[in-house]
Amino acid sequence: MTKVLITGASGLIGLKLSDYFTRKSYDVNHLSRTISPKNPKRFKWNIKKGKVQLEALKDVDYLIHLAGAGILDLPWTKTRKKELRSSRIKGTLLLYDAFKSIGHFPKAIICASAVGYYGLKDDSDILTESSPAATDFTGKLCADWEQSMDLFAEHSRLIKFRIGIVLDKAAKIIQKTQKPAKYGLLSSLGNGRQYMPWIHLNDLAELFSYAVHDDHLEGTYNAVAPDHTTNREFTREILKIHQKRQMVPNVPAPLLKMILGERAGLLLYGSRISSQKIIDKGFQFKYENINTALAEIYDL
C-alpha cells in the first residue's frame, strides 16, 4: 500500500488531504505535536527539541509537508516572528535530517509555501513563479522556507505550492463573513481594490493529488485559481448570495492597522498572481472563478 506522511494534518488543508488520500486507499500517517492511543496513525515530533518519531518516516512514499504556525493567529511580536520562522524552516530541516538518518527519502515531497512570497503589496501586474521574492517579512519568510525545502531536491522529486487564500465551508474567511453578510453588515477592507489570490479547497486537494501522481511534475507552482478577484468583488458576491447590499462603509485601513498591527497588511494588500504554469502542465481547475467557488460553498 502506498504510504503518505502529512505534517500539519490538523489544519484545514491537512484534514482535507488526510481524508482525501484515505478515501483513495492510501496508508496515511500524521506527524503531530501530540499523540493519542486511539490514533495509531499519528506520530510525534517536537520541532523545538529537534525530535521526531522515526517510525513515522519508515517506507514513506510521499511526504506532504504543511506544518507551520498560523500566520494570522497572534500579533507579530519578535517572539512570534521567530516562532513563525522556526515552525517552517527548523521543522523542514528536522525532517530532512530525520530522513537522512534512516537512509530513506520519499519518492516525492510536496510542500506548502504561500503567496506571501510576493509580499504585502498592491500590484496590478500579474506575478508568476519567476517573479522575485519580496523583501518584507512575509516575502523573506516564504523565500527562506522554500530554500530550506530545496535540500530534498537531491533525493526526491520536489514540488512547492505557493498557496493563496483557501476557500471552503470550514475556512475562517467564510465562517467570519457569514453572520455580517446575513444582516448586510459585511464590508470591504481598506479601499477594497486589493486582489485576493484564492483557491477552492477541493481544487487544492486535487492539485496535491496531481503532484503525487504525475512523476514529471516538479518545481514551484502558484496554487491559486485563474480568476483575479478583488476584496470588493469578493464582498459583493457573498452579500449577493445573502440577497443583501453593503449597508456599511468599508473598514478603514487605519482601524485595521490599529487592531492587527503589522498583520493588517495580509488583509489590505494583495497582488494578481498567475496559475498559468500549473495549467500548462495539464491541471484543470474545477472552480475557476469566485462565483462557482462560492456556489459550491453555499450549496447553490
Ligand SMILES: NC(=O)c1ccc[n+]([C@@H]2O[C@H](COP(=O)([O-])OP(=O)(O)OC[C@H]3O[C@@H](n4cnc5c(N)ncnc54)[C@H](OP(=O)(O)O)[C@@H]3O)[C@@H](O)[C@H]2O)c1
Second form
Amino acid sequence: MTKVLITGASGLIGLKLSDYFTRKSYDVNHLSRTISPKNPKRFKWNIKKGKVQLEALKDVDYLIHLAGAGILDLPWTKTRKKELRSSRIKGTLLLYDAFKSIGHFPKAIICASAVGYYGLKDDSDILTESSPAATDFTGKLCADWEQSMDLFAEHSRLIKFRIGIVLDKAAKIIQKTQKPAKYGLLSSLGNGRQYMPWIHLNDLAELFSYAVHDDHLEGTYNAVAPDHTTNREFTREILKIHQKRQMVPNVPAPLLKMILGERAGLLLYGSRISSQKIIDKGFQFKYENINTALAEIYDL
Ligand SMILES: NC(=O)c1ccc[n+]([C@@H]2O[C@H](COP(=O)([O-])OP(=O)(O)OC[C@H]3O[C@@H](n4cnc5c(N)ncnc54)[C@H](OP(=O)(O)O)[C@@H]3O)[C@@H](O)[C@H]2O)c1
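Switch from the form predicted on its own to the form predicted in complex with this ligand and print that structure.
Complete assembly follows, chain above in first position.
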C-alpha cells in the first residue's frame, strides 16, 4: 500500500486530502501536534521542542506538508509573527533532519505555500511563478518557507504550490459571509477592486493528487483558478446566490485596519495570479470561474 504522510492534516486542506487519499486506498497517516487514541495513524511532533515520532516517517512514499499556524487567526504581534514563521520554517527543517536521520526520504514532497509570496499589492499586472517575492511580511514568510523546503530537492521530487484563498463549504470565508449575505448585509471590502486569487478545494485536492501521480512534475506552481475575481465580484456572486443585492456601503479600509491591524492587508490587497504554468503541464481545473465554484459550494 502506498504510504502518504500529511502534516497539518487536521486543518481545512488536510482533512480534505486525508479523506481523498483514503478513498483512493492510500495508507494515510497524520503528523500532528496532538495524538488521538481514536486515530491510530496519527503520530506526534513538537516543533518547538524539535521532536518527531520517527515511526511516522518509516516507508513514507509521499509527504504532503501543510502545517503552519493560521495566518488570519490572531493579531500579528511580534510573538505571533515568530510563531507563523517557526511553525513553518522550523517545522520543515525538523522534518528534513528527521528523514535524514532514518536514511529514508519520500519519493515526492508536496508542500503548501501561498500567493502571499507575491505580497500585498493591488495593481492589475498578472503575476507568474517567476515574479519576485515581496519584501513585506507574507512575502518574506512564504519565500523563506519555500527556501527551507529546497533542502528536500536533493533527495525527493519537490513540488511547491502557491495556494490562493481556498473555497469550500467549511472554509472560513464562506462560513463568515453566509449569514450577512442571507440578510443582505454583505458588502465589499475597501474599494472592492482588489483581486482575490482563489481555488476550489476539490480542484486543490485534484492538484495534490496530480502531483503525486505525475512523476515528472517538479518545481513551483500557482494553485489558483484561471479566472481573476475581484472582491466586488465575489461579494456580488454570493449575494446573488442569496437573491440579494448589496444594500450596505463597502466596509471602509480604515475600519478594517482598526479591527484587524496589519492583517487587514490580506483582505484589502490582492493580485492577479496566473495558473498557466500548471495548465501547460496538463492539469484541468473543474472550477474555472467563481460562478461554478460557488454553485457547487451552495449546492445549486
Ligand atoms: N486555506 C487557505 O485558504 C490557504 C491558502 C493559502 C495557503 N494555505 C496554507 O496551506 C496550509 C494548510 O491550510 P489550511 O487552510 O488547511 O490551514 P488550517 O486549517 O489552519 O490548518 C493548518 C494545520 O496546521 C497545524 N498547525 C496549526 N498551528 C500550528 C503550529 N503553531 N505549529 C505547527 N502546526 C500547526 C494544525 O494541524 P495539527 O493540529 O494536526 O497539528 C492545523 O490543523 C497552511 O500552511 C496555510 O498557510 C492555506
